[in-house]
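Only one chain comes next, encoded as structure tokens, the form predicted on its own.
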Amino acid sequence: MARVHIVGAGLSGLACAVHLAGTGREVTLHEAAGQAGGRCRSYFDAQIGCTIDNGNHLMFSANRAVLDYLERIGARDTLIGPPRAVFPFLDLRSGERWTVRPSAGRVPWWIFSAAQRIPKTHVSDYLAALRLAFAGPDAAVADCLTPGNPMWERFWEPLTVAALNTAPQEASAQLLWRVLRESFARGESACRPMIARDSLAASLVDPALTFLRGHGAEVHFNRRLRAIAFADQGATALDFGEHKVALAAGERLVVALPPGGAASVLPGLDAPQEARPIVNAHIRLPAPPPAGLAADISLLGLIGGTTQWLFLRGEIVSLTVSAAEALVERSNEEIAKILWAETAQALKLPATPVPPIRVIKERRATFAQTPQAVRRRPPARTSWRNIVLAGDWTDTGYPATIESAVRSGRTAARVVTE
């Protein structure tokens, strides 16, 4: 079988390579950076004295592509999470706390109990989600649901921003419905949250590289694709600057780059280019951490402040702010001050001294998942006879998440082998 060249060793490229190598296909993986993982990177941070991830990625039991990928690379046991779906929340303004516990099965019995519903919400607020199921391709979330009420502030807006990294006033209603359809609509067993036990690299990247090398794949770092040579409606060579790679007859190319990078080497590619940022922070607590917020995973949703999600692993607190267009323009010092004040309040810790805080800005974390951008997501198959696309921004039918990246890699591998 002819070799497949994959450009980009983010999760989409890794997933594609793992799928192909596992079936005996010859694979060469090219990566511009000195490490794999793309936006799922882990590294030792001297400021707080431990290994941290560049971002906080929450996965769910409904993410079948991710779980299959982890099984393939022998890393399924590196994700941790509670035995049941539990989502605790805190309103930073009022101090009110509540926990969302979805029911087992497809019937959401929990919404019919005032004691189990989100405070100040009604059954009709939850049934309004059915409007998303009938949303047209141009509809935003705010066109289907009612902004300003408690359900909007305490559920719909946080869910939209977390899942789509786009404000609900412009986020695709159809895309949010697909999230609900695969998670809450399937009941508690599909909603269980999971995070990497040690680090993103230890779960999703390093085992994949070990798998690939064990299956004879070639992996090259510090190879930035500068251009592709074309002839006869296909790619004939790859230009990595000092290194050139000619594509033999029958060899295939998977371009697993971000949309901007893909568009720079593929003439005429129409892809979503507008991006939305995410700001993350990691804090080493100055005092012993409080008791876990939930069994096996310490997770807390925050309402009414800047921080949206708080993750607690040991003495390290990690915070996430999605759709962070305003926050990302502030200095790291300002951001650290805001996020620590909210962390101290949430965990009932002294406000001083302020501990070491690492702020990480991902200015182009995902594409802006608006209806207009969603329509521009290209399929894996291209008009070139030997070129296939992969990436969370391609048309996976799912938001630009780890699940979407892995799905795209798997789809690209299937197209290659047709």
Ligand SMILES: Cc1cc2nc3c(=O)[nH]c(=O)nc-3n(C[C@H](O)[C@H](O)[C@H](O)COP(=O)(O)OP(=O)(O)OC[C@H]3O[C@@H](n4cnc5c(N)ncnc54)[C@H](O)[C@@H]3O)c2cc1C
Contents of the next structure:
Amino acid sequence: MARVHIVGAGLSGLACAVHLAGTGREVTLHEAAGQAGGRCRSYFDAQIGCTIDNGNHLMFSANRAVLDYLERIGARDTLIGPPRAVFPFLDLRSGERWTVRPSAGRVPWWIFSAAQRIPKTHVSDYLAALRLAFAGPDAAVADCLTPGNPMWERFWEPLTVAALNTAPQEASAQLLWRVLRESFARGESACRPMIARDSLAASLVDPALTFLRGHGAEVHFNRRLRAIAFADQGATALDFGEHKVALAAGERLVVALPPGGAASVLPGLDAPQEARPIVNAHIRLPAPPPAGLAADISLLGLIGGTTQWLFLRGEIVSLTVSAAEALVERSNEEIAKILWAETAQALKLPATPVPPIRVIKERRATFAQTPQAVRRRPPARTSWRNIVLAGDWTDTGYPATIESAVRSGRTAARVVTE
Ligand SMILES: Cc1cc2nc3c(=O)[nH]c(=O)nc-3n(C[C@H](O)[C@H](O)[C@H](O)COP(=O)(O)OP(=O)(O)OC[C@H]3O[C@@H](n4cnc5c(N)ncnc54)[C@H](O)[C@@H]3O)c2cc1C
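Compare with the form predicted on its own: the form predicted in complex with the named molecule:
Let us now look at the entire complex, which starts with that chain.
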């Protein structure tokens, strides 16, 4: 069987390679960077004194493609999370704390109990989600729900920003409904949050590289694709600068690049180009917070400030701000000051001394998931006879996440073998 060349070793390229190599196909993976993982990577940070991730990545038990991928590469046990779906929240302005606990079955009984509902919300606020189910392709989340009420501020806005990395005023209502349908609508067992136990690399990247090498795949780093040579409606060669690769008859090419990179090598490709940033920070606390508190807040949603999610692993606190268009323009020092003040408040820690903080800005974390951009997501199959697309931004029907990247890689592998 002819070789498949995959360009881009992010999760879409890795997932595609794992599927193909696992079924005996000859695979070559070409990656521009010196490491795999793309937007989902880890590295040792001397200031914090441990391996950190470029961004906190939350996955869910509903992410079936991710779980299947982890199973294939032998890393299923490297994701950890609470045995039940529980989402504690804190309103930084009022100090109010509450916990969202989805019900076990498909009927969301919790929304009918005032004690279990989010404070100041009503049953009708939750039933409004059905408006998302009937949203048209041009509708934004804010067109379907009621901006400004407590439910908006405490549930719809944080959920939309976390899932779509796009403000609800412009985020696609249909895409948010897809998330709800695959998670909350299936009950508690589909909503369990999961994070990498040690690092993203240790869970999602390194075991995949080990799997690929064990299955005879070739993996090349520091190979940036500059151009593709075309003839007869197909790719005939890959230009990596000093290194050129001619594609033999029958060989296939999977372009698993971010949308900008894909558009630069594939003339005429229409892809969503506008991006939204995510800002993350990692803080090393002088000591782990008191045990009782730590048990409650391995994951904490924050309302009414700048920080949106706080993750706690021992003495390392990691913070996430999605759809961070305004924040990303501020200096790292300013960001660190704001995020530390909120962390100290949330964890009831003294404000000084300020511990070491690493701020990471990802300006192009995902594409802007607006209705217009969602319509431009291309399918895996292209009009070139031997080129297939993969990437979280392709038309997977799911928001640009690890799940979407892995689904796209799986689809690309299927198209290649058809
Ligand atoms: C800060 C942050 C937080 C996030 N949080 C979450 C989360 O909580 N949950 C979640 O599910 N998802 C999250 N995501 C999204 C998730 O990381 C992405 O959806 C996923 O990693 C995308 O994978 P990909 O393979 O599609 O693209 P990429 O990871 O971008 O992979 C593309 C690869 O192509 C390489 N490349 C680029 N140009 C070339 C070239 N010319 N030649 C060769 N190689 C090239 C790149 O180096 C990269 O390795 C987050 C993303 C960020 C940035």
